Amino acid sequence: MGLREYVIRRSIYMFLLIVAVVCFNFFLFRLPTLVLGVSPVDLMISEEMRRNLTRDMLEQLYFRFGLVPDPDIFDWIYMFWRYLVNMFTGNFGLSFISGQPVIDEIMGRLPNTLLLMGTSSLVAIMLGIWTGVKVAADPGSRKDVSAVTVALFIYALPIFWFGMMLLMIFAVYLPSVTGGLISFPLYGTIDTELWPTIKDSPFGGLIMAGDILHHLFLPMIALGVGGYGGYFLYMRNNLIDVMTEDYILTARAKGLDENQVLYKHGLKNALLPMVTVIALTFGFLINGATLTETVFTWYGLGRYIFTSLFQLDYPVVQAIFMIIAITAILANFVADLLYGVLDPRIKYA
């Protein structure tokens, strides 16, 4: 089977998987209604509030959130159809807590999450690949053993604990020791007190960008260092395996120096499996930031998921779950295609 047939087959699998996720997403967040007969509206309003609401007011409240009181089979079909239409038109409903459209809440936080996860992933990937190549050139050496030990230690660190340690050192301890000379924000994405004083300044945008980067530094380091260990170990092990292949022995027999063998022949082939890992990493950008954004009070989707779960804000959780699932499926699909294109040895069976 050629590449074209492989792409068609993978596209069909991807479509079927997305359909399955869409159906699962609909019923998952309606399990309380299916199993217990308790709707999200019942969780939103107290008995005292219910006594003060008329039947028309309750029906309007149910309709506002795309629900039906005491649904029968036809109501379920109607709700599922309405769910499909709304989802494919970008309408994820209204937040139970804020009453605002979920898509507006998500789009307001998405750039911050992409900024945090994009920069931290870039740091982790580049640092992991670079150090992995350096130590794989001399496996078993003291440098290799030390690097693996450090990487395993970092990989095992709870990301939330590491984030809290960074806050304690750089946002609490160092400012008090240096008299504020070295100081990082304790929380937030921007300095809300700074904006009113610079909004009319011709350099306001530049100052605000610097302030965002100032707030970004600690969570970026927490996520970047936290993800570094995995990339390092994967790159190192791949390269060590590649360096035992017959074509590496042939390259050495031709008289090529070790750097040419390592970078021209070894690294090129060892990077191929990293394509899948990196693609899947970007597929899980949103949920990967949940703990870090919560620790640093970063205004992003990760923290939004955390607070929405505790507040039982089902429309928000349902929408973000759908975005994460579809993003992961698409990332996996792109990784498969890239892997096949970059490595001509791949056979499509």
Second form
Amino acid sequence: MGLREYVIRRSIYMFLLIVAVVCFNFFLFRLPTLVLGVSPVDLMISEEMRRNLTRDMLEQLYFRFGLVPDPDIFDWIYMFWRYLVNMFTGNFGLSFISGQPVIDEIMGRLPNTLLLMGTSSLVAIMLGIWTGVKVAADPGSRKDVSAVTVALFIYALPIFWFGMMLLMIFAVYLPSVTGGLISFPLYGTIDTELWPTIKDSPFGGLIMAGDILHHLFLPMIALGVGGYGGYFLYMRNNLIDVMTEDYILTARAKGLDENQVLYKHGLKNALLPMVTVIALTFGFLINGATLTETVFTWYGLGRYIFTSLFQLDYPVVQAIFMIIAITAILANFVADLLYGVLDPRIKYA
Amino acid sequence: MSETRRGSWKDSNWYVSMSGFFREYRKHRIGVFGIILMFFFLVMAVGAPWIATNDPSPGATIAPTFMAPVWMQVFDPNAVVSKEYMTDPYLADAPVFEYRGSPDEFSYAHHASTGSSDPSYVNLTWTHEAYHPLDFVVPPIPLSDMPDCRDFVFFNKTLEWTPEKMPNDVNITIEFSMTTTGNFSTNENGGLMFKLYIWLIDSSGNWKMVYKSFPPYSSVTQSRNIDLSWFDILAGWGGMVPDPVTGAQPEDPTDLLTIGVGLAPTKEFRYFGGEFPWRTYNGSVTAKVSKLSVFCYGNYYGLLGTTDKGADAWSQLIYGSRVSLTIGVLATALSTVVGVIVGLVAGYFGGKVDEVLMRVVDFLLVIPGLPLMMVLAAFLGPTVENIIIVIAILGWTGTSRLIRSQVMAEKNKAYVESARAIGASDTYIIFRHVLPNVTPILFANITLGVVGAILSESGLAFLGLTDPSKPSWGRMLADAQGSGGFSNGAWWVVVFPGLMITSLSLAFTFVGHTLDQVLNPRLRER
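Now that you have shown the form predicted on its own, what about the form predicted in complex with the partner chain?
Entire complex below, previous chain first.
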């Protein structure tokens, strides 16, 4: 089977998965209506208001949320059809809370999430690969054992708590000890008090970038450390596996020095599976980090899912679910293809 | 089941017996450490009722909020210890009795306990005969610290205050009953004619009234808890400590504070509603005091301080291990059972069944994990059972893939072929031959699954998705975050719950890693 056939098969399969996710989403977020008979409109208007509204007005109100009052089975089919049409035309509806289009709300938060997740993943991947290669050259050594123990420790660490500790040390204690010399903001993505300065100053953009980086630093460290353990272990184990292969033995037998064997022959091969892992990571970037964003009150998608869920703002949660799932599916697809392109030994089956 | 499991060791090429396995396991220091740590948490969870010192429910207020742990006092030599300062609060020994004015109508008695069913008490009695004169303060002084009548009886107990610092808060608890006879019990206004008072009397002789009783009274013992105001505390304790601002010497000569409890007639007894009760009343009033406790709070309380709601952090921490362990272990057990069954079925039968099951796995893998858990937990209601189910729903995919790949490798081996040849059923082959051979690889997976479940549980609890009546570590962190615990300097509400989550999951991580090293043939060959 050739590459072309493989891509076509994967694309069909990908499309089916997306359809499954879309259907699942529909039922997941109508679960309260299906099971308990409570619709979002009931939460918005009181019983008294409902009595004062005419049937037409009520229907219009429900229509706004893609619902039908007192649905029977045909209404459900109609609602499902409307939902399908909306999802595939990119119309995610209005947020119950703000009344704004969901897509606008999401787009407002997306850059923050991508910034936080992107930088922290980069830090984690770089550190993971670097230290992984360092210790894999000599497995079982003291350096290796202690690095693995640290990685296991990070694996067991609740990252949101680590973030709270960072906040406590760098945003509460160090500022008071050093008299404000070393100080990180306790919350937020940007300092609103700086807006006038940013507007007036000719270097406003620089000041804003600096302020965002200042706010970014602690959550980035928290997430970077949190992701590091996994990348490190993966890199180390891969490289140790590769170093037992026959072609490494051949390289050594040719009389190459150990560094050349490690970096030229070992690392290149060990990086291959790493590339797919990284591709998958970037697929889940949009996912955000709900817990860490909540701790640092970061204005991002992860925290937005959480707050919308607790405000029963279902169109938002539904839309974010959709977007995350579709990105993840695409990332999987890309990772598979990428692996094949990078490693010519792979056969499409 | 134990048969099967033992079989797996026998079948294994590397281990002849369990003891062989342990011999190998012991070589890994972190594995042994993990086992010890796990045992420590198990003891904590099982022994929670004995280890915890207070009610663990998160809303149970027992002290002021954000008190520091008691052992922090070593950094603070002048610290005020939060404890009972009254020696003998149950009045086992006779206190000092005194009269003011004429003692004609007053008497007292002390009853020493003779057994556990017969507590000690102090009686203060006032017996009045009509027209017996009393020395009233005329005209009455409003807001006076002294009673309206100069004749009265009281008992006092002295406590010693050695710290050179005022307490942050003081609770005085008094248990008393009132027995009245004659007009005091028959007249509807009889309860207004007397009062029970509590005074703080400093060593310079200044009296500060902190409590006076109000009708209705009962002959059944009742308890009054008096939370002293800052002015009361200043009047009582202010003279015994140097001025916190100027450092001036204390004004009172000694570090002794006397608590007086007295029974006195009120101004209503002289004149009330156009009548003169002192001319008409005959009868007696007896106040029976069975407890007088003075609990002073410093900045320190309990082994780990108090939370934002004034609950004991230590007890919550101890009971939190139960929630984490239960959810961690049960959720993993559930997801392992599902994962193993799916993996065995998919791997053994292959074909259409395999295709469908693996597509379900793929589907679950692209759904965002924590958000789905949040949605489900919020819809189902965050009880312990539902959290277990929610975590298990997403947890089985990895196990099923692992088992499937192992089964696919095993099922074409000769021993399965021969079992099938002699007519063994599929179920028999799966559970008797295939499962025992993939079990070792499962152990590490299970242990690491527990880590994921514990971390998920604490994350959900941190977001508020937890049983509101049960203490949990994630919830403690959420309370600390929501109430600004660490920005107020209360680092103990942040550090310890997180340390507990980390060390519990670390224990499972270490054990899981070691099991992986020992049991995974791929790693062992290195």
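In this text, rigid core is short for the largest set of C-alphas that superpose within 1.5 Å between two forms. Note that this is a predicted model, so its numbers are computed, not measured. Numbering follows the first chain given and starts at 1.
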* **Exceeds or equals 2 Å, Cα of W76 between the two forms, core fit** => yes
